[in-house]
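Next up is one chain by itself, shown in structure tokens, the form predicted alone.
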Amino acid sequence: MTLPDRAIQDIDDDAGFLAEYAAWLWGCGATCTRLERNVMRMARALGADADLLVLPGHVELAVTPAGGGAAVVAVRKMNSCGIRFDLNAALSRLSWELADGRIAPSEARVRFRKIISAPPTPAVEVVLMASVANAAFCRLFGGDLAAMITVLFATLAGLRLKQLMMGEGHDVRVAVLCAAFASATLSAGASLFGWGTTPGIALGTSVLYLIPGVPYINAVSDMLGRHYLCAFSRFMDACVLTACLTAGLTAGMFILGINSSVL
């Protein structure tokens, strides 16, 4: 293989690696600005220039040798692995280690495979921690001890139902609606049976764990970075999920005959 052929092959490998890296970084909840910075940083470390186009469903990356030459274009579908801050941090750390010369390009590829193949946080741990956090939110909004306990168990049941439905391949919107309905019906017990003095706060905070806060924040960040297509896509996804949790909450209140004035 001649030197030009080998150089072309190297650029082709770099383009595929960086495009897949960007697709995973997007999928775990990174903003478009972070994608651009991390990918450009890694491309410079690999001795290449990169032009990145981020779309709601795909990422397109054009990589050229630093000294000029033909560009190699790689396209990858965005990975839908859910919001994972541990994966986000590990991938960003990888870009800095490669850029600072602490690891070689070949090692970076091996590390990347290890990072994306690492198991997520155990489902039981997520359920328990999210339930405690949502109970703390209930207290933050003025809920008493009875309301906090109600929210704790309502969140535990609803989030576990969502995990099971997502694991079986159900649409995330259906899973959010069902989880909100389950949490609302369970937390409505505080009103039906007269538990505590703040049953309305228990009902209102029982579905807070389903609010898509990260997509809303990322939508604003992408808009400020002039990534308007991605910003609109993320904002609409967040709005749809918010509508689904609202429908589940409303359905639970309607079936159990809870008046909206309780909230």
Given for the second form:
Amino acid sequence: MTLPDRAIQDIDDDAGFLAEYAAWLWGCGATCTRLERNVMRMARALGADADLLVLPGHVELAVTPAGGGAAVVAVRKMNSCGIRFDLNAALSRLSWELADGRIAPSEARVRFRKIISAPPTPAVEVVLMASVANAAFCRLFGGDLAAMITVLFATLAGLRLKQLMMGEGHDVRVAVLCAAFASATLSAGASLFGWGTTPGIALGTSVLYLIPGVPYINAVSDMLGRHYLCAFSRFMDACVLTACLTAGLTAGMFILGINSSVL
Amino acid sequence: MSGSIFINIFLDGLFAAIAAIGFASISSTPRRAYVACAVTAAAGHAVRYVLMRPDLLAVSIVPATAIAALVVGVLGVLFAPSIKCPAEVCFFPALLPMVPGMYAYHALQALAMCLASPGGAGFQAAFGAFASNGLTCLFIVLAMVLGANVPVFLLKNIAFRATR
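Beyond the form predicted alone, can we have the form predicted in complex with the partner chain?
What follows is the entire complex, opening with the chain shown before.
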């Protein structure tokens, strides 16, 4: 059975597979440009042409056999696994393995299932590393040792709280708001008890681990690729999370009677 | 004097590298990419530090960020094939220490202050702070992404084939 024959025969399956692949790749934080390139590459390897419509909530894929014929349209809901660069790298590698003929289409489907079921970085490892990272970030803003230690523990508590809330199925916006509140109130200790000489920097940087940096960057990348709908969607998602962070921080400062001029 | 400048540049790069690795872990970056992320972040942030220091080049934050992001983009694209990851896996964590988080939430705080003081001088001050912080944040993100994407488009054959 030649490759084009197989593609014509299984065109329904191919369209579903490619649409699901696209939904996962978008969900794990790939730009729309990469999405298009990878999906087109895989479609060609399957002996088909693909037209991709990327919408903020869904992906629509029209797959046509390379030799001509009726197109099959597959629509999939975008996956919401959060930013996962390990998936991004593995899915991109999968597209090349299929395109270069190193794996058969059936094996590609098996590999795809294996990739998307891989666990993310362990939660405890993330909390520890992100806390140290945020303390280092505090130092970049001019914080002293006391501020760095304060930020370390404030991040540790806030991020763990966010992980627990997300694990219990709470909305990400509520989790970010609560995490920002927890981190802000803990780091406000530097201002209230006079720890170190840079308590304002400790308070200001203690919530920066919650800034959705990758969506902001992806939004501009999509805009440059003329995917304006996705760009706007990603930008608004990032703005809403930043607003939740700001609300949590401001609430913490308000309750503890800390003036915003310390930031 | 010059010795302390070099120490400060080194420390800036070092702390940016630590921040990049930690933020990379939040996004489940493959462990094999950590060293590349750290080196890229250190180089990018140190370049921005040198450009922005008042006693050195005193470049303002937006062009300094664009140039630093260009360095990050070039290194990200060059490292990508050796770590078998897309270029953005390498340079996104390196860009994160430059994301203007403080400007972003200062802008939103100022916006809330606009609502709290609907008229007069208080509103004007709050709106001024919102516009200043919001535009600075926007331009920094634009500069970052433009700077980092230029090498991706100039070196397409490397950037989009890194995982091959």
